[in-house]
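Here you get one chain, nothing else, as structure tokens; it is the form predicted alone.
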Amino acid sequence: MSDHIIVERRGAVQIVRLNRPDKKNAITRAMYDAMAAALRGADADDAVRVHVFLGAPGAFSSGNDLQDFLAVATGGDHGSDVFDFLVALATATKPVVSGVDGLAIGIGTTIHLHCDMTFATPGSLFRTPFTDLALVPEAASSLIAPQVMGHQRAFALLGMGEGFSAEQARDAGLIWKVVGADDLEAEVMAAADALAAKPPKALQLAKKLVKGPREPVLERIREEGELFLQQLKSDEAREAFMAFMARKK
């Protein structure tokens, strides 16, 4: 497993913690591999009843590691790491609870569309700058977000790249609750423990019914992934990446 992903058990809850604070939890291919393995392993383990995702103070995740993007854009192998993680997340049979403090950019936002309950602090920012980088939405967000929040809010998030505050994210149905920064982890774990105490089969069936069929979601993940890869290798994406990297310097 990647050192940048910490996996721990607290009773019947598995916690997956993004642990790359020096890079604002930008997610590398190795981190996707580790998270996918953790999800699959816990979903198959009867001793685990709930999955939890947490980031670091000030950054749940700043999105994909741009060096990985640049490697693919310049001819490198793209692998199946991201796809494997998204499939594991979208098909998880047990409840997924997440906690966000600070930045939730790109996949740092769209991951929560697959979570069953997300808590966020007042200073959190949800933003998906896909089109700014000449890319397209991912994680089936183009399917799920309009269902959750309506076309116009979804387009503002995914097309315009408009940032949502924690309150706006709650009002849009992207997250469940806004809590104080000092209370975030306690609130997340309280919810996870409460879920873990329920009859597990009934809870998994309830999640399955609420989520609905997974086939359209998996098909959209594949469709988005193909378009994402096409765009990633395009001239306009290379130009957008280079401009972004130049601004960072």
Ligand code: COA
Second form
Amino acid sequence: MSDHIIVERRGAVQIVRLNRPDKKNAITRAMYDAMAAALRGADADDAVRVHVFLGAPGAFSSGNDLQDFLAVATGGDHGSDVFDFLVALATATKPVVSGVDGLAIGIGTTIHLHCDMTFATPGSLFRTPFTDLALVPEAASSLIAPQVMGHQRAFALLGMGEGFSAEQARDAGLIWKVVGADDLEAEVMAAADALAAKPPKALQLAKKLVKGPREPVLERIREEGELFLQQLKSDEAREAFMAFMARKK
Ligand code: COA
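Switching from the form predicted alone: structure of the form predicted together with the ligand?
Let us now look at the entire complex, which starts with that chain.
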């Protein structure tokens, strides 16, 4: 496994750091795999009380790796890496704190719908260009986003592909707080440490109650996944991925 995902333990906090800055932290299948394993491992480990997700300066993530999408679109196997990660995230029993600086595209945005406290810097951009890529919302975002921010803002995000600044994301309820870039990691870790200092069982019960039943979320992940795969293999999606690749030449 490469060092594109760095997993670190600090006391009772596990930090999963996306570390592929040359590609703006685009997430490959191997990275989903590593993140799923880290989440599952820490969630089952009594020594860990809080999960943390961090990106790189300027890029939390540019979303799913478009080369990987193109590989599936042109007949490759899609595997279960993304699904496994989403299930691990949606069913995590311990609080998840995340920190965003810069780009948060596609799953770089929808991941935070599953987090319990997200901090972002003023220059951050939350955007999900699913329909521009001829794709559909994923990660149960089509279920959770309308609950969090109401239908119209959710549609602007997921259907229109409208970009949300950190302040707009906070006002929409997508994230918890906007903090200065120099303070991001310290703020994230302070929240994680404060959570880790609480009675763990009570904290997990609180999370469970606040999140509500998981079955509809898992069902939506599956439903979206089928449509996503169907669209991924469509001519219009293939064209969109090729257009992105061609743009780079
Ligand atoms: N998948 C694969 N590679 C990606 C990527 C992605 N999602 N996002 C960025 N990259 C790569 C670029 O191809 C480029 O690689 P190169 O230097 O080898 O050519 C590198 O990361 C830097 O990206 P670049 O486009 O030059 O940076 P930028 O700051 O001008 O733009 C983005 C950043 C994120 C706005 C732009 O790269 C983009 O639109 N990426 C696609 C985002 C996307 O659609 N994600 C899927 C959502 S479902």
